[in-house]
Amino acid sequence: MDSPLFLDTHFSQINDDQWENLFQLSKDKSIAQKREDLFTGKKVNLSENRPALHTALRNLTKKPVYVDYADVMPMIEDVWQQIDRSCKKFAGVTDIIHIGIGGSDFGPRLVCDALKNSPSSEKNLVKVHFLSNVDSSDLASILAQTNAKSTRIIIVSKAFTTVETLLNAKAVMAWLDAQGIQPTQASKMIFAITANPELAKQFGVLDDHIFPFWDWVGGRFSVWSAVGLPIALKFGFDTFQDFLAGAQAMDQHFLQSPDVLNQPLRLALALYHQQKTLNVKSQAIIPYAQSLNLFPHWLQQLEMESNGKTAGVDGQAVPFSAPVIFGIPGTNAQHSFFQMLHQGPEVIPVDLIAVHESMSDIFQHQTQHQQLWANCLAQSEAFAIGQGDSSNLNNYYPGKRPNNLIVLPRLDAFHLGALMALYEHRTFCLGVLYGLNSFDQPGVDLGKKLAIPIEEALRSDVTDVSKLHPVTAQRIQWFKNPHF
């Protein structure tokens, strides 16, 4: 099946024989069977014994998808209807504060930012504020530009126990109280997206203000669920469905296209080959579209939380896993770290993401868009081909820097959904190639556990050092009695 996007891997530094070997590797690793398992609700998240069914969230065909012999599509359709109803109920709302962190924040924040200048997106006047960092300055900045009486608060937490999210939520509720909002009125202003409705109700969220979330949806794959509610509230439910439709189109391409044309698989095989043969440790993601400014940030979590692992599914150490993902939009990146990409001793593959149509209609927009495209194509060629005499290293561009070109026909909800799904499936394929589970994240737990006694010590007048590392204990004492 054709892809909604264009992918050019001519500068990937992989020859035909190598591609043939890579496609054989995908067969040896049973990627096709594991892809089928992913889409049909098999328990691919082995450590937690659950499926990873984010693809069902954008299954607009409503074809049954089963988890433990129960079709989940009726539940998903109910949420679509709940989102649609909410779009119609938010008339008169001026501000939405979306409180979440990690996967509860990156996806909807990216989409709302990317589509804000899209000519094809319906827009309303509601302002969506994303609150994630527990740093109170983030909260203060949002509250300073928000009208309390016409605000709605969305709290997103899968277990409804996320420390940063609940602390921020309590702070916002305290602000409403300070603004003279009575508790009965405040309860009508808050909404929750969670897999733990009981805790949400204990917090004060009304029954019909709770949107369900399921344990078979990982946070970093959740933007297609009710977590994407701000997208619908800002741009309309039709736009949200277009976003789902674009992702579903990429799902079908991933499922049905032969290996040689399969874009997520080609991207995964290319990066895997470069890691294995060139000892690659990082990858740059450069969108030649300012509206995709947050795309590398979203991809950092998707790739590095999914595949940044030591242990494979067999319990043994893997030789390598996720590279470090980084990037900012071109042409800004050219004046930042492209010097290193071109002439540094470490080879860093690059994905260049471009949009065919200009994002504006202002004076000279076409001239500027052509300049943007010229820069993108020139950098791609320079990475691959290089230039100069190696006897003069200062002016030598070694070339042979792998890079791919990905093009969206236009930056709208449909093609943004397709782009995000493209990289989701790349992440899945890479996890299979690495031999690890892409759907758990045990590495995030240690810091959370260590923070508990540290916070207790910071709050207490007396520090119980028995629970603390001596260096940490010294730092706490310094924090209480600083000397600069």
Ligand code: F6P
Contents of the next structure:
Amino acid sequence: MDSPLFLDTHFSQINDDQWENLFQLSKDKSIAQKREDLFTGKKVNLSENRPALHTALRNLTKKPVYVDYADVMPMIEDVWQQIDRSCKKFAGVTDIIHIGIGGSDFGPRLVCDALKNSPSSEKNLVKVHFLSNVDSSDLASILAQTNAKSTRIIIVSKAFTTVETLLNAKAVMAWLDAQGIQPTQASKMIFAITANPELAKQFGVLDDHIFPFWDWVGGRFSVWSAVGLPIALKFGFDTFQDFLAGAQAMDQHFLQSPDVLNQPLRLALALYHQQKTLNVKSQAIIPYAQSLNLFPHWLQQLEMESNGKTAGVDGQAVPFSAPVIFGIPGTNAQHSFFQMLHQGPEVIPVDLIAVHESMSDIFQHQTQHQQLWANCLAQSEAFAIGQGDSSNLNNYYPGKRPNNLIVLPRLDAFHLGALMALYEHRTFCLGVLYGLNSFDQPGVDLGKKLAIPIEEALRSDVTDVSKLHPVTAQRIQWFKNPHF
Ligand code: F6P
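Previous: the form predicted alone; requested now: the form predicted in complex with the named molecule:
Following is the full complex, with the preceding chain placed first.
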């Protein structure tokens, strides 16, 4: 099955014999069987005893997918219809405030931003404001731009217990009140997208304003669910479906292509090999497309929350796991940290993501697009081939720096969906290669737990230090009586 994207791994610094060994490794690790388990709803998230069925959310063929012997496709179709109806119902709405964090934010934020200049989705029907940070300046800057009467609020939280999201939601409700919106009217203006509808109802969201998703959808894989509602509201339901269709095309490619042509698998094997043989600790993701500015942010959560772990599926420590993912668009990145990528002592592999068609029709756009491409290709060659010799270290480019080129024909909803699914499957394959469960995130809990007594201490007049670490207790005292 062909991929909608083009992948060139010529500069991955992996020779034919090594590729052969890597494809053998993929067989030894049973990636094909585990991929089948993923798509067919087996409980691949072992610690939480659930499937990870984000692929069902974009199964536009509607072929049944079973969780505990029940086909989930009818529920998914119902939500598609709910989204479609909302697109019509939201006519006249000028602004959406989408409140959510982590997986309930990065995906829809990326898509809304990436497609805003795309000629094929130029509808831009509403302005979507993404409110994630509990820092109230995030809220303040959004509220300053919106008119309460023509705004709708969407609270997005899988658990509906996330402190930042609930605090921001309460603040927005208080703002509606301060704008003279009566409670009955306000309840008509809020919506919730959640796997915990009971808590949404308790918050005051009307039954038919709740868009469900399910515990078998991981937060960081949830953009394909109703979490993607703002994509449909901003660009139309057809565009949202194109986005799903692109991901589905990548799913089919991942499922059906032989290993040697399988793009997610190749990307995962290449990175795993580089980590193992070159002691790689980080990877740069450089989109040569300004519209993909947020892509590295989205990928950071996907890869590092999924695979940044020590515990393997057997409870034993794995030798290595996810690298640090970072990146900003080229050519800007070239004038920032590329010095280190070319000449630093550490090898940092790079994925260069380019778009074949220019995404603007402004005068000179072809010339600028050629310049963008020239830079992308030149950097790729410089990383791989290098220049000079080590007798003059200052002018020496060691080369042999692994990099891949990924190309989208154009930046539209379909190809963006395919790109995001490509990396989701890369993350999945890497998780199998590392030998860990990519679908839980136990490492985020400690900080959340510790924040509870700290927040209480910050709020109260007397600081009860008995439950706090002495350094934290001292910092709290300092916060209450700062001295600069
Ligand atoms: O803190 C981590 C996390 O649980 C992420 O996995 C998730 O995407 C984010 O918080 C938000 O969670 P929720 O959608 O339940 O509010």
